[in-house]
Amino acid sequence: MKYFQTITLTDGRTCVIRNGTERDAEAVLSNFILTHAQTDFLTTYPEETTFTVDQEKEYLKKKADSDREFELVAEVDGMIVGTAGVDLIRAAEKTRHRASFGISIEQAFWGIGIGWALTNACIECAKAAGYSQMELEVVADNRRALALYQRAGYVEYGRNPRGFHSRKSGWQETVLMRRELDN
């Protein structure tokens, strides 16, 4: 799945969300490690990453490659600052038709527009590849990424209020949400 786009963020600076690739794998790795100590809403505390540059160069060629996977990155200024990517959730006849949606993004660059363009391209490409459904799990403290994904189509589908246990709050409630991408 191929994906080029240059947008005008909010405060007049140029974004170009793009397909990440091999040579991006040392950048890509550093922001996801950035982006996960920088807020208590992710998934993984950044000492729990694993992926070395060589794993990370291999993960991404594989989902340049595929057909129905991808990772999008948000470069500003020559630097990479957020990405975002979609997951088949299970080949299986029955549900080879949902897919995943995970994303982040560099604090300093929240509130200008690249949520919402790197959102608004993973229903793109999810469309184009072929899913008919994108699903995400968010933190229900998390009140701007509801609302973005609120704002993007997105719906609650139900809630697990022991989705995350946090280091610093406990139990995190998290909303389960899903976008059909076929009607």
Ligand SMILES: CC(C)(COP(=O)(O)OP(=O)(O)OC[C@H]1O[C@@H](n2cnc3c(N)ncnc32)[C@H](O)[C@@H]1OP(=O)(O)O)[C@@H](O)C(=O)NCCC(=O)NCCS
Second form
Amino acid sequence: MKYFQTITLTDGRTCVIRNGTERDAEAVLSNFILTHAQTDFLTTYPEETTFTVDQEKEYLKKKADSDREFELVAEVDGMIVGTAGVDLIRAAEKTRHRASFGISIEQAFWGIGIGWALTNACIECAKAAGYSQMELEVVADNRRALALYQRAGYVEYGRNPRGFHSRKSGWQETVLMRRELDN
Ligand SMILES: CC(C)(COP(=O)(O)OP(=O)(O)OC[C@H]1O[C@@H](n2cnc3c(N)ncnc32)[C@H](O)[C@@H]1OP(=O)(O)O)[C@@H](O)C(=O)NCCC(=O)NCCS
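I have the form predicted on its own already, so could you send the form predicted in complex with the named molecule?
Entire complex below, previous chain first.
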């Protein structure tokens, strides 16, 4: 699934949204580790990332070559500042219409439109890839993410009071959201 778009952010800078490639491996890995250290809203802690640069290269190549799964990056001033990805939930006949969505952006670049652009780019790619539903799980206290998802058409379909267990805050309730793609 190929994607390339240039947008103007609300601070006037230009941002390129495109597929991550093997050449981005080091930058994507650094961004992943940084974003996972900057917020308590993501699923894992930075030290749980065991990928090497070579494994990241292979991962990005596989995603760039895939028709159904993809990893998009947001690039500002030549730096990768965020990523978003879509994965098939399960390749069985009854579940192959369902995709999962994940996103993380470096904190210094929040609030200028990158999340909106990546979220909508993933919706567009997921539609083109033939999915009929996108799904995600978000911490109930993550107001920025919840507002973004609601605006992008996701609706809540349930809650898990013990979705995550944070070292800092203990139980984190998670909100399960879905977005139909056939309209
Ligand atoms: C959650 C996260 C992805 C949001 O990204 P962001 O780049 O800060 O979001 P944006 O600036 O694009 O959007 C924020 C707001 O602008 C709106 N917006 C931006 N561009 C828009 C546009 N062109 N048209 C309409 N609305 C737009 C969004 O809906 C949202 O509205 P609000 O601030 O009024 O509530 C980001 O904060 C992040 O990476 N957080 C840490 C990791 C995380 O929590 N990931 C989600 C895990 S489920």
